[in-house]
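Just one chain is shown here, as structure tokens, and it is the form predicted on its own.
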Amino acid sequence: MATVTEPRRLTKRSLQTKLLIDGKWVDSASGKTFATINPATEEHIADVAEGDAVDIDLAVKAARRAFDSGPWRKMDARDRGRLITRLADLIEENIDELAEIETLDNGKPISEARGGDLPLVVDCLRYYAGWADKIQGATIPVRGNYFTYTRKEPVGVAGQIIPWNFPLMMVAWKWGPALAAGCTIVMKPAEQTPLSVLKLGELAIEAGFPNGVINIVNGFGETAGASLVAHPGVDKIAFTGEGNTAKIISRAAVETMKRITFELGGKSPNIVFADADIDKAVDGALLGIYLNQGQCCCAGSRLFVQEEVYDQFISRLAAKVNARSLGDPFDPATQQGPQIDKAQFDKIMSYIAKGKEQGATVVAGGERFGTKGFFIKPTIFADVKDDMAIACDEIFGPVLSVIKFKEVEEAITRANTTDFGLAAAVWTRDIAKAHSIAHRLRAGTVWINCYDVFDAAAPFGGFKRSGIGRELGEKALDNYTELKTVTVSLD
């Protein structure tokens, strides 16, 4: 593996790091602001403003003017598409330093950022950029003499709340959405992961989108996030995270009726038969989990494999994520960058930790590597059984659990033993098992022969514990739309 070495840097002149609120740049009320830290040196990379309620209030009621009385509200739809549209271009002209950015304040490797993360984001923004004007209603033959239609129409103002995971992706498939049905917005980042988003904010102003349609408070969950959650003025919430706060936000969000959608996470299985082909399925099941140091609510951390070809199939396994290159973010050969923060690292060394002393058997990794940032190993446990802890629990990390299973049934049964629903995956030649299989798994997505396929117009989201609604698609619309019926008498 390769070693660490020291991160370039940005200049501190190139990162924003205020409030976006009505169209300006300012500082917190309060004053206070908080660091934001580089997750492979673990040094400091600049103070960020923290928004508390008194922000949280002056942006909400910002945007409630921009969607009430504001240009925005008049606004042709083809025009708010046209937004939009340019700032996707300026997102793609400025694809470099905002990779950069992400790479620095998150610490995945710049190749995923720049070749992975970053081409979504400008797809999926222009895709919503051209649902702006096909937001269509219907005509309805009702009994008697009557003309009755529906209209489709935004909901209003957008709370949004996003993880620090993917955290321009998570901008994009928030905003394009929202944007395209007409709501206006206030986004609260995750703490861990501001800067990026705070430099959408000034593409989005360069673009020219109206003062409070985009708002952005930095903070945190307890200060600003709820404060979002309990403002009057917020028509909805739409978060992406953890699910204990979902359920926090489920609670605050009964008392003003809030519309809200969740995404959340995942214990997501991949099942491999004997009969696929075992290559692909070994890359299939290293970009499962170990894509964005296995920090993916969709991750593919319960690894099924059919007797047969067990032994062979963790034998390649392990020869793969023995040569995967771990280290420094922005060297371009690098494959795995730092986990996000201090505490994602101890939470995934507990589960390690655990593992080993359930009785399963480390094949690769199990430990820190390097003396600096918060870099573990690619870890798989082989000999895991269905009640130990790294195969029940949601760990976020780059760590696989191993699982023999022998027959169809059984593996779909095993599959289906969790609370979660995200996200599932099938390796076999047999379509017609395949397809048979993905109808019964109990998950939002399904992959057969492929897994992490991504695309602005396939739905995402997941059943049970992972979530309510989804993002993405044609349905990431409901999601900030109400319908309207009207009603006509002819006589």
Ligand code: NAI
The other form holds:
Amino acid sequence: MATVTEPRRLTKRSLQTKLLIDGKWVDSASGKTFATINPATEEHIADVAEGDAVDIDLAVKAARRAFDSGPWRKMDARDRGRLITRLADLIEENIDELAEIETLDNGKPISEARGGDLPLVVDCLRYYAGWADKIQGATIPVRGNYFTYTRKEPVGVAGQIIPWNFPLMMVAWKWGPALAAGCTIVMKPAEQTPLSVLKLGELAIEAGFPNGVINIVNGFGETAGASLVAHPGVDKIAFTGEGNTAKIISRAAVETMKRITFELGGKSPNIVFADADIDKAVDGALLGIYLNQGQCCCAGSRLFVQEEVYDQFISRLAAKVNARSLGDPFDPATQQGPQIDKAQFDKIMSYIAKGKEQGATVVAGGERFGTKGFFIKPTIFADVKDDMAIACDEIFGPVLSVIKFKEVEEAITRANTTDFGLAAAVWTRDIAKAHSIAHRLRAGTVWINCYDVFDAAAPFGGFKRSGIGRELGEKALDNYTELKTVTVSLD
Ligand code: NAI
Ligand code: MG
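Starting from the form predicted on its own shown above, please give the structure in the form predicted in complex with this ligand.
The complete assembly is shown below, putting the previous chain first.
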């Protein structure tokens, strides 16, 4: 691999590395820091303040004060919306720098960070800015001489725990509805990607959010994350990550009866019928699995292809996959960067080994790329059986399992044979078939003749073990509001 060309403007001094608590940048109480590394070079980027239970307590208290007695609660809803708009504008003004930090810390190609993630971040915040003054209750016709109405009030202090695959996008999905609803926030970013979120914290202060409304505490899951979940001053936990982590969080959160929403993993079926536009379906299948190095909760990792077109589909996929450009994520032509860290790299490589052992055929990739950085060649397995590990488990990497099927009913049954239910896709020119299959797939999102189409207005979340609740759209506002019923005697 050629040398990695980090942009010169990202000097250590320009990176924010402290904790944001009560509107101030502070070191952790313990004075501890942890290193964040560049996954493309395995080199050290910066040492970041490492928060634990003490810092979480300070942040929750600040968020509590801001919620219970700060100017935030008295602010007109429309002015809250204007602050969110101001933040979106500042992100847009600083879009190049934010994209570069994201690429440096996460390894995703700059073309995706700059052209995909960041524009969606801005759009999502603008969308929720518009909701701030439109969160309305209802009047209810009850028996007797009473007037009954409902109010939607902010749930309070929201603890938000996010993963490393789309750091800034996860912030937008979580801050947008929480701020629109009038909540205050303590955010715990992922330990692999602490940097871009801190930059957003700087912009939030510049935008004028009152002290304590947005707090950011970096640190590890078992310490900072767990203290946030356990803290009695937190009203709600929103989490995106692994199912096993969600179980731990769920058990801890119930002690103080926190509201929870979870967005977890998947093993999403992508079903291609022989009557599909095959060129479009090939591109959709590639996007579905390889976007973001395969580190997507909704990755289309089980590709079902109807037998009439199975062989030609695989050879077309392989030709395109072998032409993908891997390498320096700062090169604008790069399509695939490194996996996030050594742990994920090892996990993915062990699944590739299992796929080979269990008898699937490697059609492309199947090995590491280069000798430095956590790069894995985009991999395609053919002749995959439903019970192989690569067909059942979330790999969270650039590994596609291609599975042959014959009939519609069979495709639906096999697609639904998983505990996950986040997303699915169907490719066919028969529109009636497409809709009827979409209705029968047990997944929170179904794409027809497209993949990975996201919009701030369209709800997203999982059936079954892929999560609880929905993010995005009007629906996500429910995650951050309590419904209050007020009844007045008219006698
Ligand atoms: P994870 O679920 O452990 O980490 C996600 C976030 O939760 C991080 O901020 C982490 O610090 C925090 N966390 C971890 N343990 C915690 C605890 N006990 N209490 C509170 N917070 C805690 O996910 P990880 O280890 O990074 O990745 C493991 C696997 O999870 C991946 O291989 C992938 O399969 C899946 N995953 C799914 C994601 C999605 O978008 N649905 C995102 C990231 C990972
Ligand atoms: Mg973990």
